[in-house]
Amino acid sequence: MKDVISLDRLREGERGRVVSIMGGRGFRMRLIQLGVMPGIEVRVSKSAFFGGPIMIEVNNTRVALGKGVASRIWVERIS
């Protein structure tokens, strides 16, 4: 069985492949503009404590996301 979790649950240095994005069309389109879409591999490079933003690497670009946004992105953990 695949290990699918929300992006905000990945730890620093872990990688995952985006499986789905939970949200409306505008929300999904904004993430696509940032390079975050199903099938793309992401890596968590920095995660702040206490609900702060997380920094991910996607397509050799760093993107900061709020925890609320990251919690709506589901990824398959890549080991």
Second form
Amino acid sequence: MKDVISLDRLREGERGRVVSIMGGRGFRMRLIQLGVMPGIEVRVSKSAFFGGPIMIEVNNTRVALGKGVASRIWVERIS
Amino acid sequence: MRIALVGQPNCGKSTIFNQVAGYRSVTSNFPGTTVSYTISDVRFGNRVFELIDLPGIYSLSPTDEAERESRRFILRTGADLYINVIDASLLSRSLEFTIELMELELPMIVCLNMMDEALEKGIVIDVDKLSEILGVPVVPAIAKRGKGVKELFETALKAVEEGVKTSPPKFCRGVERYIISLEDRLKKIEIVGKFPSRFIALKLIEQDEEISSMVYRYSPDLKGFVEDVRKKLFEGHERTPEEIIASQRHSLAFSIFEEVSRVRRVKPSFRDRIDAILLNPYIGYPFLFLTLYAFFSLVFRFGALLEEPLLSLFESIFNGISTTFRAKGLSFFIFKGVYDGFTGGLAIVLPYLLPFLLGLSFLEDLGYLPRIAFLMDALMHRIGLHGKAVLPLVLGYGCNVPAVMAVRILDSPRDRFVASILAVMVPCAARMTIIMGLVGFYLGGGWAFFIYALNLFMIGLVGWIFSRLLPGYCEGLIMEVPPYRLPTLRTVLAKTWLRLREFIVIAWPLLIGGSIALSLLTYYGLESKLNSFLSFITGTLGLPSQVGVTLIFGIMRKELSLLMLKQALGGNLAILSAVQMLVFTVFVVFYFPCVSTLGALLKEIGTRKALFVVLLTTVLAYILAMIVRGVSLLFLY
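To test you: the structure above is the form predicted alone. What is the structure of the form predicted together with the partner chain?
Whole complex next, starting from this chain.
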């Protein structure tokens, strides 16, 4: 069994590979636009505090994701 | 001839545009500054063409209004040539969009902008090889320094003459065969028209609303075939067809990127380390507060320094001149109107406006605004919005018109409505001059700060109430955060001038015109009639009846109400009591959006909602002014 968790539970500096995204078409399209899609590796560069957003690095860019958004993205932790 | 700049957000399209068209399009360091397109005639050598600066668009599947505007232009209006602007430091991701443009077989060339940033990141790009693979000319550039811009337009004009064609790269075979089978069906029914069949096939598989409904209207039987293709794709890959096609483009882009560039590992830059500190919750919030506090106090100090000597200078000049008028006839009143309007703009508005606009331009270009959005996200959720909505609100401090237009970067209509109500409440630069020039100047900076705090609190409260009243759910923050960029002096000055010119060309004449109108009203004795009509407002708020008419003029431009108040009170604002100053300022800050803002509201959210905002803000202004009056009467006397 692989270690699959929601993206907001990765710790600062950890990497993960996106497995699936829960949500409607519009929601997934917006993430795809910024390069967040299944199969892609992301790194958490700033984890959430007080229910705030997280910052991830994907495709050489930084993307801010609200906590609610991050909790709907499932990733496989890469150690 | 029409040439359009197209590319992902924040890649420097407007910077290129401004380099050849003069500074007309606002540039900032955050994604989505340009929300509607700007057109300009450009003379280049002996050629004249139309250049269009389109809003940034991540992909041809738009998710917000600004992106939809770009797509509409590309699909319906069209240009003779497209310049696909790419942030070279983000080559891999940008190429995904380039591939989409190629699927449309658009005539295009590529501009690799921000070559300096790519180098800084350790990315070296073989420009010739990229051009060879894409099959179109590629021009490297550093637009903010003007490098490569001349070559870019030389290449563009040559490309128009000689004609460039693009043809899209192919996906992997497992996906490609479904696209081909769909294309074959499309070719048989001959509805393809002006779009390439591959583009339509892909959009059908992606379930693009506009293209699908267009195609199915002509041949409804195709729907079943597309459904079948989608099902087979899903079974083969265990992913949604949209994700499959996106990842096909992604891997194509990535393999082109690997072929044309070498990447050296570089140490985390200074800029990354700044972010680690400024986004740390324990440092980030105090820093944000201090930055904004320092910004507004600097503006206030600078303005107050100039306001006092300018006011007394203009008053003594006026006293000198007015003795030359024998009787207080019509000519005297007209002269007084012109003089008051002109000097008021110079002494009360400009001293605050100039440093404010300079500072705002600097903050925007630096790239601090997306960080504010990041820090404020959790708080914004409490008022039913997410962090991205901070951008229109911050822009509102400059002017409410671009702020209302900037709500286009939000994706749901509900968010746009709430954000536009709040954006209108933000005290713009015009209202800032009233807060600082009246309350700050006469009562002290602390009271000006109080008005800002009260305003922020009310924005929060109104947002909180509406987020509970309106149905719907806030999707959450998804936003690209660009790197910090040190603004060049030239762009900061150019942008400040662009906004200042607005004041000089539009607002100042209005101030003078309004001032003359008030003078004439006084001369013909109509002023008192209007004032007594409005006394139901001024009387209950404990304001002098002369205030009445200034409130009407304030709807044209908010600064007008202060300048006219000065005029209506016989040139001396100091005869107002402290309470009256506070009540007046609170009322003017909150009531009725100015005419230009109203126009923007009508366009963005429609007549009914716009009228609702007008009513809401005016009622709110009245209630707040009453409360301020009541409370201060309790404590000050």
